[in-house]
Amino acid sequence: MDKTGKKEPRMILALDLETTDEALDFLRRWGKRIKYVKIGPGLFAQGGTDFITRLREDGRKIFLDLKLHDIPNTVAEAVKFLSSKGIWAITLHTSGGRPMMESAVRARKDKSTLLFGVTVLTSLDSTSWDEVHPGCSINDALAKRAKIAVESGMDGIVCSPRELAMFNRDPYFGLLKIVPGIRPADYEMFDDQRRTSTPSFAAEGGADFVVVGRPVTRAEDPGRIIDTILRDLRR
């Protein structure tokens, strides 16, 4: 918490590694300061809930980023099961619609498991968005999807750092904001993210959590990058 009383954003480390063994080894070597970790479809497919249990036993909070997107009953059954496993947060894709999100909220077995709605993938820019959503601007979709997430009882949204300002006013008050696409200021490696920004920009914009993966996991000195990001978030 800073001098104004505002909580500084917390960092979520995306375990963007090929195997569960690599992920566990990386955390042993570099993860002493990391509490929150993101598990995506690849590692979850390999390790399942046993892998999640192992991470939880090490004191980690699990951000399970599966972007669930299906008919309401199917998503509700998945959320019912996953929320019984002590997972901190699960993602759904808001494009699944209001009935899907409302069903998921009702289905939570453990109400302490948070549900986050993914708005628009940070890998999409306006050109790639228009190819698959003709006639609807990316900003209109972001605003409408986040509003439905609020009305459906979701706990928060996942959005790019560039759209944070949009969600710092009514009707979005109370939504937690997880922000991927975070890149240190000196990060030069090409990747598939498009709508990105720095840790300090996200912090100033009102992010509650920032997600950082490859800039850390592929760094020559991951510890230095982690320290830099945490320092930027505290500024």
Ligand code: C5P
Contents of the next structure:
Amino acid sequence: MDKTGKKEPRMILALDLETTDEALDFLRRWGKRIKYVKIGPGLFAQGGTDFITRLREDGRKIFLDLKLHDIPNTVAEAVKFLSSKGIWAITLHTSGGRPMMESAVRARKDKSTLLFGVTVLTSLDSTSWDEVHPGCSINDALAKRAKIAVESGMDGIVCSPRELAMFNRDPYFGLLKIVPGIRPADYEMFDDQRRTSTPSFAAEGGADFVVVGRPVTRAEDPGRIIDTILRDLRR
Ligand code: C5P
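With the form predicted on its own already on screen, would you show the form predicted in complex with ligand C5P?
Below is the whole assembly, all chains and molecules, this chain first.
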């Protein structure tokens, strides 16, 4: 907890491994200090809700990051089913719009399953953003999408560490923030992420959770990187 009484962010490990067996093996070896795990479309397609149940039996909290984006009825059906499976949090893409988010909030079976709205992918820089959204800045889109998420009754948003500061004021108070694009200071690999920053920057910016994948799963010594990230989040 810092001087203002705010808790340090929790770490979510993105299990972006090739197979569910590989993911379970990774957690057996390195997952002692990991409570929250992110399941994406790859592992969910392979293991479905059985895989989720298996992880829950090990005491993990599941962040199911499918970034649902479809017409309201289709997304509502998915949320109705998924929110009955003991999942900690599910993502929708805010670009699906207000009616989609509102109907997802209404369809949720179990209110303890949180709904998070992805704002703008952390892999997009301003050039690739402009190609698909000409005439609108990333920051304008972020501000508007997050506001609609609040008004629709969503529990939180997913945003990059660089943009956290804009969500520490009205009307975003109380909105939980999950932050991917986290790269330890000495991380040297160049990959697809563009709007990145360090764990301590995200913690100072007010992240509630940080998502980290490859810096841990592709490390020579994942245990050491997990320790370093957890220490940086506490600072
Ligand atoms: O390996 P890396 O640390 O880049 O993993 C980040 C994870 O966060 C990935 O699983 C990715 O799907 C997810 N994510 C993201 N940007 C978003 C939302 C989710 O990188 N806006």
